[in-house]
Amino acid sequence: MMAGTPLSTPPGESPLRPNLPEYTVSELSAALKRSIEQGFAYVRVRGEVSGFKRHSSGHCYLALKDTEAVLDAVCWRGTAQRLALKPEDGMEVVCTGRLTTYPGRSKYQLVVETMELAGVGALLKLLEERRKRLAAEGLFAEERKKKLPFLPAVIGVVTSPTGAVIRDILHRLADRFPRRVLLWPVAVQGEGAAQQVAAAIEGFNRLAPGGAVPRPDLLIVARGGGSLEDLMAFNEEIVVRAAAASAIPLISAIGHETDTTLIDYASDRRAPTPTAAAEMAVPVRLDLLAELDAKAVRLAGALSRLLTERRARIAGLARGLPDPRSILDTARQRLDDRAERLLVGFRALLGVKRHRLDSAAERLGGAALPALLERARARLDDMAPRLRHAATRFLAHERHRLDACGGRLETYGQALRDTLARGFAVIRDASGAIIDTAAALAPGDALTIEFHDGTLAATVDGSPRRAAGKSKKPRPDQGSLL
């Protein structure tokens, strides 16, 4: 008989129970789910995601699978939370976590804790894809981006506190022009990373101007460089959207040069690295100072150059203009004239109004002529106080206006004497005129030079000199000019 054959069991006797242990359903799957749980306590799985579904509650369900296999997976909603990335259908990635059972359906599944795309080429394509849709949106629009301040008097920086990346943003601004700098310390890589980073913009953006805390005038989120997987976190959607809000200005320096995150898309600036952003964040000082000292020497030169001609201008007005006590002298004398000339006319007048008065009388002649003599007497006699005080309304207005000429020649002689004092004369011929030009003197004409201190008189003794490039022939029986 073959092993395993169960044994005939004669008529009218018991049955022959076999030799194993006897379970519920419950205890068997309970007992699955112990050997599986400690046999696979912790595993990474690889795989291609399928049948992706968030559910109401937060929970994620999927399913891994590749060419031979599926395995069911979950992510609870804490962890779902968590996640670095946002899993799709057709989505290679690698999960880790714990295989477990679910005894209601008789299956067994993954409990996921991390997930990670698996390979570079897949995490390129997540991030092209992820950079077309928010440029899409407008966010790397270049009129949103704002212009950096010129020298800020606050910097914000976002980065971790004990990396080098801070140290050398200090010592660069030192060196070019020293500012106040506000650090927020954040993770620049690992869970969490991409939310600090975002709070930490948020929260500078969020400070109120003049508060106890500065508000800076201009930001920097910087790290060091590192592989793809370590500069993830500046690729996350949350960082790039609080970039793209921040009302400050903000440079990213995320990496090396050749580095390139999708924030470097959304912030107003980028630096190949941390210490070229501060180099971008402040000019350097020595050279301000230059610059302002070169410009000093140039408006101290124009004005030096503009007063030399303006002195130049006045000195040239000055000399074109008579003297001004010959003219004050002149319309004295001319004042005093007019004046005795209407004194003597008003008196003419008046004797010839009488005149022609009593001729009138003689002709008239009766009894009415002494009444109308008498009436033309007081006309006569009213009008004369009313001619005198018309003359003198008209010698008080041509007074003022002599003293207001005179006023004004005192300061133009004043000016005159000014310039004689400085080296200069005026030469006037035998007539008082002044002479000008070279061309209007002879030999023999007798000329009067007057200085600041006296007048001296002269003889032109030859003929004048031209001046270069403009030589003329001189006459035969001119000499030179003392």
The other form holds:
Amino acid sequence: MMAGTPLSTPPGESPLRPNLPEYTVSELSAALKRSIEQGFAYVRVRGEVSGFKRHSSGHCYLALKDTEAVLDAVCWRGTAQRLALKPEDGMEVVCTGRLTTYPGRSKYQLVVETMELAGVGALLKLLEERRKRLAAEGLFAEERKKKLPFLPAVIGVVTSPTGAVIRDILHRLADRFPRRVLLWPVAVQGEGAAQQVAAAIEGFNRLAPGGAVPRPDLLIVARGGGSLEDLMAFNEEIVVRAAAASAIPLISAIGHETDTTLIDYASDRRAPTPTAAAEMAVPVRLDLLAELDAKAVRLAGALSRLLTERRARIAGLARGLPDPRSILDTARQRLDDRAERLLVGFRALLGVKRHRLDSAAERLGGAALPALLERARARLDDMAPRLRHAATRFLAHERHRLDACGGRLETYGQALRDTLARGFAVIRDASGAIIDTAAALAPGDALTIEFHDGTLAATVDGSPRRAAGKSKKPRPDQGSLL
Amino acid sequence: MAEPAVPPDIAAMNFEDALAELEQIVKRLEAGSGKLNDAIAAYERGALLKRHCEAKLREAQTRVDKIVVGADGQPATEPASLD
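Having seen the form predicted on its own, could you give me the form predicted together with the partner chain?
Up next: the whole complex, starting with the chain shown before.
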């Protein structure tokens, strides 16, 4: 390799004499490379990004241009990942880096080490364009906003572990309502800050409920105040998208009240300061206790009033109810009354009956019976002479009949006796009945035979002989001859 | 006398819902309508809701842990030491 610095000591005695040292292309290219890399080892250049292209290898290729010139630039993969911004065509940027050459293509280029937006105006323009683009995707839509929990049990905070922000948040939480806080420490500015913030939001969301690390029910992404450039991590698309995608409600609290970063559009609530985020996160415990006490008093009072009212109504209704004792007393009084009347009535009835009995008895004993007896006696007295009279007459009459019959009877007796005296007899059996036929007699029968001068006892000793009997003995019915 | 256990449906409620139901019960009781049995049941539920809310308010303690992501990429916690 040639020594010296050919460009700084140009040969020039005579164009005719070619004593000019002769370089090979490689030698010259190497000399150029050395010269440029030494002379422009660290430069700062401003220009507009053009032809930005990210190769699959991770290296980025672009050109910086202004109205007059174009400068190729490359950003190696390691650097590209750490860039504070994502280059886009048309972006006005200020890059730092070194110049190098690429001898194979006779080219030179800037190797970018850092890149930032050129000027606030350009930055704001960039942010506005990004905001519009993300809004068009619907990332900031109102209907995506989630309601913050009233009383989160666990709060996840994404911020720097050092500095005032986390302490402000913890102090305010302690004042209002102490809660469990999980701090996910991140760098809040500089290279890689956006990636860390996005990873922290996603990491909290990946925690399973009930896992070893409790899943927060509220996230706070916070950073203290700073310049627009300091807050740039919270304008990065990766952070905005992570905030929009968070299933856990998220409060953003970046910078001061006047600062607005793109994460504020994507978050569910935007707090002007980290302290305000803590106030949004939890209610004031003492207020809640007081409210709860007031409600408890109202609860007890309401029930007590309700009971008092009901009691009063019962008492009112009870007054309307008749006293059961008085009902009983009335009933008893009526019973007594009826019992008394029953007794009185009975006695009265008894009196009436007795009176009637007495009166009947009086009539019976006092007047009627003697009169009856008198009448009976009178009739009896009346009857007696009539009876005597009738009897006398009857006797006289009967005597007369008797006398008449006696005379006739004597006549018959005389005739009978005359008949007997002429030889007739009357035969009678043992009972005294007159026998007028032989057939009525059997041998052995006892007989009496009456003659005109006496009576004999006889006994039948033979059988009847009709012809002989007729001649020998007179037939009893011969009496009719009398 | 032992206090009755908070029923599971109340135990599962968050503070805000429990407070809202307590408020409803109070309003209903203050309206003075309804049956006495219902009112007493409502009061008892209200008392349980209040106890649940108080328990929620008692769980007030600060504990700050810091997330540390292990080599396997799994997050774990360790007590945060903030200066």
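We call the rigid core whatever largest set of C-alpha positions still superposes within 1.5 Å between the two forms. Residue numbers count along the first chain shown, from 1. Bear in mind the structure is a predicted one, so any value in this text is a computation, not a measurement.
For Asp436, the Cα coordinates differ by 2 angstroms or more between the two forms after the core has been superposed. Here Pro322 counts as shifted, since its C-alpha moves by at least 2 Å between the two forms after the core is aligned. Once the rigid core is overlaid between the two forms, Leu409 counts among the residues whose Cα shifts by 2 Å or more.
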